[in-house]
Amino acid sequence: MATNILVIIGNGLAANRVLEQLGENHPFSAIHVLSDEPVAHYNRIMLSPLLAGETTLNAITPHDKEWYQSRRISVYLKQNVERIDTLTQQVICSGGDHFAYDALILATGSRSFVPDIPGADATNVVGFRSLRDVDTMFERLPDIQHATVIGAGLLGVEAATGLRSHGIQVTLLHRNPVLMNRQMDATASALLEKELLNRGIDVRTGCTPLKLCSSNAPKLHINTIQFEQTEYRIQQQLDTDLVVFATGIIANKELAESAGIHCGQGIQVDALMRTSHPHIYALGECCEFNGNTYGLVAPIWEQASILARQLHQQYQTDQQQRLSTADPLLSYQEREHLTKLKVSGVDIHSIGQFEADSSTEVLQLLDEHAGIYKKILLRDERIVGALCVGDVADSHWYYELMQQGDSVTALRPTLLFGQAYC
């Protein structure tokens, strides 16, 4: 058994996935996971059902103490890392604890982006990224009659529906005319908006927040949102008790930056998830590869698999074992992923390109009454994108066809009807 020690800063999805991929027979004598949260790892993907009251914290906590013990993993909660000493290879926490490492993984994740507008630092303004955010919303529910969610991307839509499920009034503001405009087009947006309106959510698109106003400034408690309808340049006001920002994320790179590790928008890594410093790796929402940062699960899963194999190969002391795990072709590459949104009453899957251009041909099917919309984009008779709303049964098949890159000429007549018809 090797005497190497692995330290992981962060205890979110990326960190947990690496631990799962490393398995019980990993090459480290001990793994120390440092978390700034007070609770064990939980599945952040399930924050929306947690907010909606559809699940519990225990139900979204995947591993027990025995799981960690069998893998020689120690988790340290409420450990705020102050700095990384790359010369002595130590992680120093604000409470005074020091953790020596042979390998270090930065899985520090991201935080909600909050626009720099007046009033954004008020006590009833939150993001939607962590259990802490959900707890804050739960604490305020008894005093809330109206909540405003700013940003109608994936998380914004989920936050709005989660809050609405508690019986309070919810307004969803979005700067773009199209909801979830990074994953779908105007037609799909209209179907989603119809479903949200049916749920009693007030949807307002093409709106830019200008100012969060308070009538009791000393308490920094927002009462009114001032926003502008971009198309008509009309300013309006909206009374509210809670403001939730879901307007994007910022990579938590500051710790790495202060240690002299190269950073751009995130912590820069190569195709093996290595940073600019020896023995230090990064993955997930805190990292940047070839100018790209990440907010979806699928690429992070791939990064975790690659990093786990890299660690096995790099730190395995048994030479024969190292040779058996060597695989120079296993490296991270950018590729299209399947994005899923599930709100009760509507399923949306988005893959690759969803807006046509001069080089693409579009096949589409729309049944507004049934709430079904399918759109497939072809280039040179090969799928380059697909959008499925309402009926997502064949989205994985479309994804496989796109990944394979084969011609779908023979399937064209029935492609929109799915694999069973083809």
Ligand SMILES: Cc1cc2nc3c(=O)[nH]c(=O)nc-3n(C[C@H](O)[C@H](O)[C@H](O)COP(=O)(O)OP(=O)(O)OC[C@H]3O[C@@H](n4cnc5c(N)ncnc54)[C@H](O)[C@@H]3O)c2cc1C
The other form holds:
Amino acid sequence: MATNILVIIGNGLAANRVLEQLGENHPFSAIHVLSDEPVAHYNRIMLSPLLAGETTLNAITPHDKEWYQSRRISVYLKQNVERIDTLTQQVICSGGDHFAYDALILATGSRSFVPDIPGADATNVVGFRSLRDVDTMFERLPDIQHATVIGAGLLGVEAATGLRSHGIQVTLLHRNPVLMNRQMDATASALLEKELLNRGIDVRTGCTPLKLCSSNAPKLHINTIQFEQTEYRIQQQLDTDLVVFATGIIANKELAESAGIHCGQGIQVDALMRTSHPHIYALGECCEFNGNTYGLVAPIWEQASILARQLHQQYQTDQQQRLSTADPLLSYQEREHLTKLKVSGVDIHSIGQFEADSSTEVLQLLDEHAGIYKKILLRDERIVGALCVGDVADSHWYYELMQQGDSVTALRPTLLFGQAYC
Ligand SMILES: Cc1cc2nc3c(=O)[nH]c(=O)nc-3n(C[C@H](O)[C@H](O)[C@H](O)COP(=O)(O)OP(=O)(O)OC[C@H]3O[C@@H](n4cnc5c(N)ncnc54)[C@H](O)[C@@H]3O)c2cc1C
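With the form predicted alone done, generate the form predicted together with the named molecule in the same format.
Zooming out: every chain and molecule, the one shown earlier first.
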């Protein structure tokens, strides 16, 4: 086998998925994975159940040393890649180590976005992104009585319920009047809010944080958070010991940018996950395709399988033909994905469009008492979106029907009741 070295920067879900897809018979003599985190790869999605005390780090760490060894993979922890030298084809870490590459994958993910408000840099302010964030929350838990989670998207709701499960008081602040407003409408939001209130979480919607005020000594603790009730422009404040920001993410593109690789919101890639530089690829939350960036794993799984096939073909033998972006089986395409809230006892699945417009028809079923809400949006008798709260048994089936794009006219009378009735 020719000496072909693959270097991967980042050891998150995207990197791990590419390694899994490359398999044992990959075309590289060695693969070096460089991670700035101090621990082996873990399933980031499962940080929510970890925070809630429903799983362990061991259970969310999928591979052991033998798995890596059998694939000629070396993982280097606490290696922050500082620079990419595209001329000499090597990456340089902040500690001075150099790694030469024949092929390079950028899988640097993203980081928490923390709004620029006074006090946001205090000690007891964290994002919800990494194991270190969860460890920080666990370290603080014995000393705190109240936590505030800012942002009630998927992550914020999971952070709030996770913290609440440890018995502390939790306030969930959200700027939009609708919770998880990227996945849900106002009816679903009201059901979720009721459930969160039942669990003892203080939910405040339509509120924008203005300022965090800390005491000085001995440690910096947040004492108060000031926020504005946006609709009425009323300023309020509450005492809190810990603030968790779940207010979005920013792609880690700076490393690529400083190497002259084309970037927009993320590292720009084509449908074969190639960047503007030869032999350099990107995928996952650090990348941008057709103006889109990513915050969920489903598209990343597709990117990983496309990239793995691409690497197999590019680096296997000299005779292999270059792949064509015109091949629909091998090039990345955007599609809708099913989003799930991971809070035990609260089932919410959302796919595609959830607010009606002039071109859509709505089928819906609501049982407020039972906490069940189903909404299906149709355009030209085809499903373009579905929202299931409380009963998610058929969400995957709705998703398949939507992907197939067939007319559901024949199923329509019983569609809301699910596959068993159709
Ligand atoms: C708590 C939580 C719950 C989630 N739940 C869901 C869910 O239910 N469903 C869903 O679809 N998605 C969920 N997500 C989102 C999902 O985890 C991400 O989409 C996914 O992890 C992105 O994978 P990635 O490999 O692109 O980035 P990451 O997983 O962030 O990995 C990037 C890695 O690169 C490292 N890195 C960055 N720069 C450097 C450098 N210069 N040198 C070395 N290493 C570097 C980072 O430290 C990180 O380890 C959740 C995310 C979080 C935080």
